[in-house]
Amino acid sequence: MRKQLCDALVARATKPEMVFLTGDLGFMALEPLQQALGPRFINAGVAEQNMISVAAGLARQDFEVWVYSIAPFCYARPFEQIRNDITFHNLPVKLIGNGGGYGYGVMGPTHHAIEDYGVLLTLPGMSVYVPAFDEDMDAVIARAGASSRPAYIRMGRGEPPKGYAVPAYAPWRQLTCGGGPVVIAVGPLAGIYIGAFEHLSAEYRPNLWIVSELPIEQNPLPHELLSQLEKSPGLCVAEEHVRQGGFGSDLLLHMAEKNRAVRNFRHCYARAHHFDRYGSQKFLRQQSALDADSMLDVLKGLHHA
């Protein structure tokens, strides 16, 4: 998604108040943005805490501020500065974390971002965007840029089946339809399920939904999704995020507060930070049973529940 991110930000670079900060990253990808912004493109170096405080100061002076780094270095290392300098003052700084989930697979747990949006959504006023497809970036940058709230954009890699017509961006989108359970996936993870689900008969094919904006309170569940949940034999939530503080628990709390029952709930999530062996994002998804074959096994269980 980096090329699409760069293109979307270059299109905004004509705004004289726009400033972009990077933590010494983006080489061989963000040079067009650097050329478009000139001195408003700032390499803050390997000093993420300072970068966040500088971003907050610029936002306080009414600049439109975007901050970019590998995801853990964008939210974990400078968490105190995000909390104290940005969210406590409700400053609309936009944090862009590349490599959400297990995106930096072989680089190990220091580079994995599997607790990011759960952590950040504990802070006041924070919004989270999780684009699912490369084609989503234009809309995500436009929506985040127009918001008066601080925001975190969790970037990954779009993985739709070959030839798939990506639907227009929306906080909630339905990707497959059928008479089976409801599956809600967060961000790019949904792309790896589309092909497997489309090969199922209509009777058993899940209603696959993707959510790309959090928290739920800002973008409530669509009426069609709520109607499907009432009739569904079960619900499965899939997210490349740890169980604690993830979307799954937030969704169940939301449904409980609305007095809506959820039958046969299953939660697929990032199982661990540490593994005996490290590999690609695909490999680590398999270790967490987030791959398409594991999801089909979950669906079989829901059918027989």
The other form holds:
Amino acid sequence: MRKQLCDALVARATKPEMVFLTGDLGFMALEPLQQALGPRFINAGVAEQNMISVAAGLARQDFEVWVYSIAPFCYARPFEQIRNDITFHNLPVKLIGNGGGYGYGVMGPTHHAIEDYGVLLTLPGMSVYVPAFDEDMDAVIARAGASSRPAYIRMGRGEPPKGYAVPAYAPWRQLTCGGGPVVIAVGPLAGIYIGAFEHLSAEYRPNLWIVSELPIEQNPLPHELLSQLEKSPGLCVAEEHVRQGGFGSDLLLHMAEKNRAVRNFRHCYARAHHFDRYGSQKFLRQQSALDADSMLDVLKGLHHA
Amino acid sequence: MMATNNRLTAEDFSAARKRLLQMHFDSGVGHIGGNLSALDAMLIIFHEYLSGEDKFILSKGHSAGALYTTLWSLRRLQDHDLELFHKDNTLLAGHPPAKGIADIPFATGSLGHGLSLAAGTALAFKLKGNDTQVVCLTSDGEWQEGSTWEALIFACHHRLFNLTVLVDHNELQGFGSTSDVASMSPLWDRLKGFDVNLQIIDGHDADAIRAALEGERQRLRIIVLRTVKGHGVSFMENRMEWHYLPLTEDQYRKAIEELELK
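Got the form predicted alone; could you also share the form predicted together with its partner chain?
Okay, now the whole complex, with that chain kicking things off.
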């Protein structure tokens, strides 16, 4: 998604109030943006706490500020700066974390971000965007840029099946239809389920939804999804995020508060920061039972429930 | 930048000091020592140095009392505001608030944030191509925060000459002297390693502060204010307990009597 991110930001670079800060990352990806912004492209160096507070200082003087780093360096190290300096003042700084979830794979758990949006959504006014496909970046940057809220954009890698026609971006999108349970996936994870679900018969095929904007209070469930949930034999939420503070618990709380019943709930989530062995994002998804085969097993269980 | 028509007199400093003590006594609130060490510089900065869109960022947020008193001395806060200091339903929290007071751009209180916020603000003015000034007051203990050094590196690298960094160098922190807690005394020897215009002055000498603020601006300017914690009240001076303790009625009376004698 980095190329699409760069293209989308270059398109905004004519705005004189736009500023981009990077924590010394973006080699072989963000050079066109650097060229387009000139002095408004700032490599803040390996100093993320300072970078976030500097961003707040710029935003306070009405600059449109984008901050980029590898996902965990973007929110975990400078959490207090995000909390105190950005969100306590409701400054619309946009944080862009590359490689959300297990995106940095075999680089190891210091580079993973599997508690990012849960942590950030505890902060006042914060919005989270989780683009699912490379094609989403344009719309996500436009929507985040137009918002008056602070925001975190969790970037990953779009993985639609070959030849798949990616639907236009929307905060909620239905990707497959059928008589099976409802599956809601957060962000790019949905892409790896599409192919597996399309091979199922219509009778058992899940209604696969993708959610790309959090929290629910800012992005309510569409009526179509709510009506499917009323009839559905079950609901599965899949997210490359730890169980605590994830979308699954936010959804169940929301449903409970609205007195809406949820039958046969299953939660697929990032199970650990450390496994016995390191590996790629694909490997780590398997370890967490987030891969397509594990999802099919969950669906079988729901069918027999 | 210096607005000489606003030049403060000895009576102005004394009146502010007494009002600060009254506010802290009425509210039963401590943190008095570090407020008294910072007050003289804050008064001069607000009355004589800042103008127009210039910004002041109090990185040592625990000196909020001195900031509120300074704003009171400018009539930007009123007695009834100060009477609510540290009480329920107040604008004047124990540390500078996030909203409600135009002269306070950022909520501070967690040390190590203010200099970065000031650097971002100074960079904003530089990018806009204007000469608006930013002044940031740090504590000396705060230089134990790594983020403060991150900010210094950034401010030097980006040549933020519209930024003035003040250090309230009273040599006492929360649970010891700065030299007992972290062996980097004197701090200015560490600061000298950067490409900065470093001045070390008596932080209670008004003319020295004025002169330092008029100094060279071809480099980032750092003014180390050699100050006395609890300055002006003999039984508080250089005593660590006044980092925290509130005044008893007897202590308050003695302090005011002493200030009036001066």
